[in-house]
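Only one chain is shown below, in structure tokens, and it's the form predicted on its own.
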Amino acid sequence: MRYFIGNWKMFGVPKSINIVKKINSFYSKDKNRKKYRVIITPPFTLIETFSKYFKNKSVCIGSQNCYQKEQFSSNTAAISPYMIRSVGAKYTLVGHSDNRSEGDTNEMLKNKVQFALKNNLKVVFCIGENKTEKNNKKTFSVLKNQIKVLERKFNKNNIIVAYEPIWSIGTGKIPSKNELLKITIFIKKVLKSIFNKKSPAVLYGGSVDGNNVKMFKDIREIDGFLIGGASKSSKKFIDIIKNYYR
């Protein structure tokens, strides 16, 4: 199984379904539909609405963070699991660098993923070097100690990892075939050494779009992609889709 998750960020307001919409309605008729799945993580805002209209349609809705407590509690502006699940979420990514940045600790991510998994919403977990970490050679610790988050005692069918470098995100750079091939064995093994067997499914995120997805074709270990800016725009987000299966 492929994925095509769509990060919205913070970008989107009620009519923006229409992107959704267009994505779902590709989705639904394309003949390569049964191997993949299509995920779009719109802001909190618009997840119920989402949730509800797609309910039993094609695409899947998810959340693009959670708080590391479980049900409810007096942290302002803080959004648990638990809601998050109840609006009709069904994955949630953790570990983002941008939330890593605000300051997400390998003992919140632990609880984030820990909460999120007890009330039944996938985890796309999230990790990556910076640009200082990648010219120091430093990629496969960086990686390994954020992945040593997760514990032998989840659910690693519930869990897909999402390798995103920091120094490829908006920036158009991306790494090499050869790179990248390395550092998704790496994953793999590190994954499979927790889990003590298969490792859960990895993806790219990074400047994926629709002309460079063809290079990341060659790489049958990566199992799909975390895809930013691209998935604001149905034409876009339905290219990468079209090219990868071309």
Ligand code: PGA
The other form holds:
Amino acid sequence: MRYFIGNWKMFGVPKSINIVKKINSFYSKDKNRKKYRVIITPPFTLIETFSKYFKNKSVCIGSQNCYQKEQFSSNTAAISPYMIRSVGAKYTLVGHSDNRSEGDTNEMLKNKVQFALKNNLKVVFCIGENKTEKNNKKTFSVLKNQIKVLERKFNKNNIIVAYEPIWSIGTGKIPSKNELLKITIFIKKVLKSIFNKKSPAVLYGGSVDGNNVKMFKDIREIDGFLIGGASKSSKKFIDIIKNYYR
Ligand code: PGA
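Next block: the form predicted in complex with ligand PGA, after the form predicted on its own:
Shown next: the complete complex, the earlier chain at its head.
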């Protein structure tokens, strides 16, 4: 199974549902539709209406983050996995670099993953090194430390890992094919050592578009993509899927 996940970040108002409707109508008729899943993560404000609308349709809805407590608490503006699930989301991103840079620690992320899974949300766990770490050849040790959050007791079937090098997010810069192949294999090796020889799906994210996806598709170890900028346009998002299967 491949995954195409659209991360809208701080984008979207109620009428933006039209973008997802177009994506859904392509997806539900695509001859390759059984080979992949499409998930859109709009901001919290749109999760309920989008989830209701797409409930019996092909596209799935997720959230971009969740708070590290399970149900209700006195943390102002916090939104728990229980609350997200209650409005129909099926997935949540956890550990996006935007949130790590705002203070998410491994300990907080462990709670997020645990409570999300407990509330029947599938977790898309984001990892990735920054430019300095890459230049200092620290990529592998950084990734290994980030992956430590995942534990054997978690159900690997409900976890997807997204490798997103921070220097690539929104910059148009992407890793070389060889580099990405090595890193993906490394990530899967670490995951296999946690999850009894079986790795969860591993996605790539960072400046994915309809052109460069042709290069990524040669790397069979990559199970799909986390797409930011290009997911805000139905055409750009659909082009990625079309070119992947061309
Ligand atoms: P991008 O974002 O595709 O705009 O680089 C990816 C992400 O941050 O998930």
